[in-house]
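A single chain, nothing else alongside it, follows as structure tokens in the form predicted on its own.
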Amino acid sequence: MVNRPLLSNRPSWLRIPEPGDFRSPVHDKRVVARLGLFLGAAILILFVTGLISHLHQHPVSWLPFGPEPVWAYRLNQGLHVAVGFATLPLVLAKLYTVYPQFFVRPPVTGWQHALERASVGVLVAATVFQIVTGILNVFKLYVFGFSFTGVHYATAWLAFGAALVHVGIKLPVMFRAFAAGARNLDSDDPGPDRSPNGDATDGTTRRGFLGSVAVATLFLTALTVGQTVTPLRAVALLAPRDPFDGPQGLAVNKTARGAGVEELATAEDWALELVGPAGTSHLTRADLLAMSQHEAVLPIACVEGWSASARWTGVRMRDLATLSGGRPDDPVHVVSLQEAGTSYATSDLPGSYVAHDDTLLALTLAGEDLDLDHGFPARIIAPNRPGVLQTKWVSRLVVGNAA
């Protein structure tokens, strides 16, 4: 009783708002439901494409990937990064439409409400974390002190699980909101956030807000997707990487200097160590160039979303597998000149990749010797494969189960 006069005399700017104080029609449940649908679709696409990318790099026996179609990983990762950027305005818009709910009192009214609020908290935190760290990774700004791939993958499951719980709880509300919108976006049913004077412009405002979000999303996508979709390259003003900006007209993520292999890669005594059932042999670059050469036009498709096709020439991996005494579809373990333990210093080519015509130990790019930063003296190039697994500066191939 003593505090009531103090509360009644409190300035308006100190008063805790109530949901009814927010009169803007953009907080209408129909707007929230539509944004939720778009955001849910984006989260689903990001989860599926991210899972595919992760399983490419960390394969499992029950879901093997093969070399066909050759463009599949390029499309997958380009879509993943493009939708990741597009999700940013969707998340901001969604948070704006629902922020009045932060002032609902009491904050929890039962177990179902508590579960709903908990799922929202986890979903918002995980989604914002994924977007921020994902964009930083695309721009190669590793300001966080943890392994991006492992944490990004684990958090993706957290976000997807929270999204499933939230959608399951809110589905009846979404159906009612869509039904109301289907009858008429200017329905006379005011709803909790409808302006009390029944302003006839409310429907226009809602449509204008949703239209603005759509324009912002498409605009941001157009300014970044050019690093994957070549025809939009000229307008990719926010794209962190021009895929054709680099030696021999192809971008580079890791240079020879950065990998610490300059001296080893240019040494006159470099020779490929080929280990197989027939034993161990050593092939100089001249030996490799004297073998039957095959040309393939294949993309480098980077996990950061950029990709570009190039013309590669080299020795088919299946020919090298056969030369070692193995079968043309034996798996091959690839070892780089990079220091052991370095990220992506080794990779594994499953048998389906080894047997494919276009899987090469590449020696030239666009008709010229490989640039040092592109993997001279020899590198792997294979269809439908992440760029980080197209091992550069190859020093050793182990065919089949050879030790």
The other form holds:
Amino acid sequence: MVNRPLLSNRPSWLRIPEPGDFRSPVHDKRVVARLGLFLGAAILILFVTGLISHLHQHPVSWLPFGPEPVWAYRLNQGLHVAVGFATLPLVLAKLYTVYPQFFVRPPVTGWQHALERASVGVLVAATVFQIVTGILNVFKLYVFGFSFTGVHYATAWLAFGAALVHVGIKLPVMFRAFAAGARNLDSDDPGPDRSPNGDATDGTTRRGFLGSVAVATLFLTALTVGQTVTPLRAVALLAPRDPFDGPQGLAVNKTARGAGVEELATAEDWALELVGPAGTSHLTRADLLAMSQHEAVLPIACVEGWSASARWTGVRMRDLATLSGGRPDDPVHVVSLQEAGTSYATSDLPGSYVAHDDTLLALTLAGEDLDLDHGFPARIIAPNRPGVLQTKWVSRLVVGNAA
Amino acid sequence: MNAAAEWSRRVLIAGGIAAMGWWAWLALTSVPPHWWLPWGIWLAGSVALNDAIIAPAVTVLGWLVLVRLPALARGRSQGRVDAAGSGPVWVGVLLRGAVMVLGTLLLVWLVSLWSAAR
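Write the structure block of the form predicted together with its partner chain for the protein whose form predicted on its own appears above.
Let us now look at the entire complex, which starts with that chain.
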């Protein structure tokens, strides 16, 4: 006989539920602790990969990123988005298992309990917020009323901080939940801080529930990583973008029309303005094509998670730096034809990138002139760099401190 | 808990509070004030979305799919409702897994429809 002293005599559908109304054995600390471990690992991965992506776009002197390894940003962002999607069933499962706690009465029993519940509220809000806004960003649905990048980054600190506090508060419960070991997972013994639940009516086992969550998480990951891992491309149902669907077999995020540069980019009098210690010079596309050309196979790795490698040809950035009177490892400020103040209309190449063999002012893609949407007449392509910083429709390069 | 665990616990809580403090600093210095209101609404909406819609829906659907429908099916075949019976564990694992996968796909599909409509 189950003891449910809090339950009133009214039928459950006529009143606000009470924790005892939820009879499934999965509402148990042993399940919650294990899901919390998986979710905590996912939050840690998301936080670290998100931080790396942020620092690529907003570099700091004390933690510079270099061009090697070439694949690092591609892996980082693919992991960030794939784990983000995989977190969705983990969060739903975790919140489902603890849902009865939402109906605990009285809602607050003291200041410590109040703080604990407040930290859980912050954790739920920040985690769901990050997942929802992240997915909307993947689909380019900017319906928030605020800029995605700045707020998503700030909220990451809130989610990470709330997760740390929550784990700290619940550490004793987690220890007890794990102490019994996996073999005890489906025993009839009550879990820590939980009344006996031998009256489950759906035949569910805790082990089975955790297995379901694992199956769902792995399956959803397989449906996402196809945007980077080519063999799984056909089943990339959760990836809205086919990386190879676009002009010259490569996807485009921002078109020339969208950037408002169609006329300027196709103007016959286009010339690259090269500013350096030796002064300012102008190089036409023919001048650039007459310089030593270098080929590099590098990926476009988008912050939305998709990536694709392509064969680029152009002038090495260090050759241009030298031509301008600078050193081959001077930093370069890149300006595009886009209107000043537009997002990502400019970018900066640190000295380590400029000096790298494969950092190019690219003029061709897959052996053909760059398509207008890929940055014709010239664009930046460099290893280990977010796609948004591979500036297209380049108009001006400023070498060193020449600006 | 031993001393090491208690020490870990304090470090985690202190680290978490520091991270949230950094969030507050970022909110005050890097996020324009006119974004605070929509940001707050989206944060509160995230809790409401889970507690008022997703979790109750999952609870009701779970009861329907895993309790009520199997009970009705057994009742038809056996002439009585025996809700306590259960099939092989792997059936439940796959069924729940499928519900989670399809549920996630449904959510993402709705987002993609929304995106396409704009």
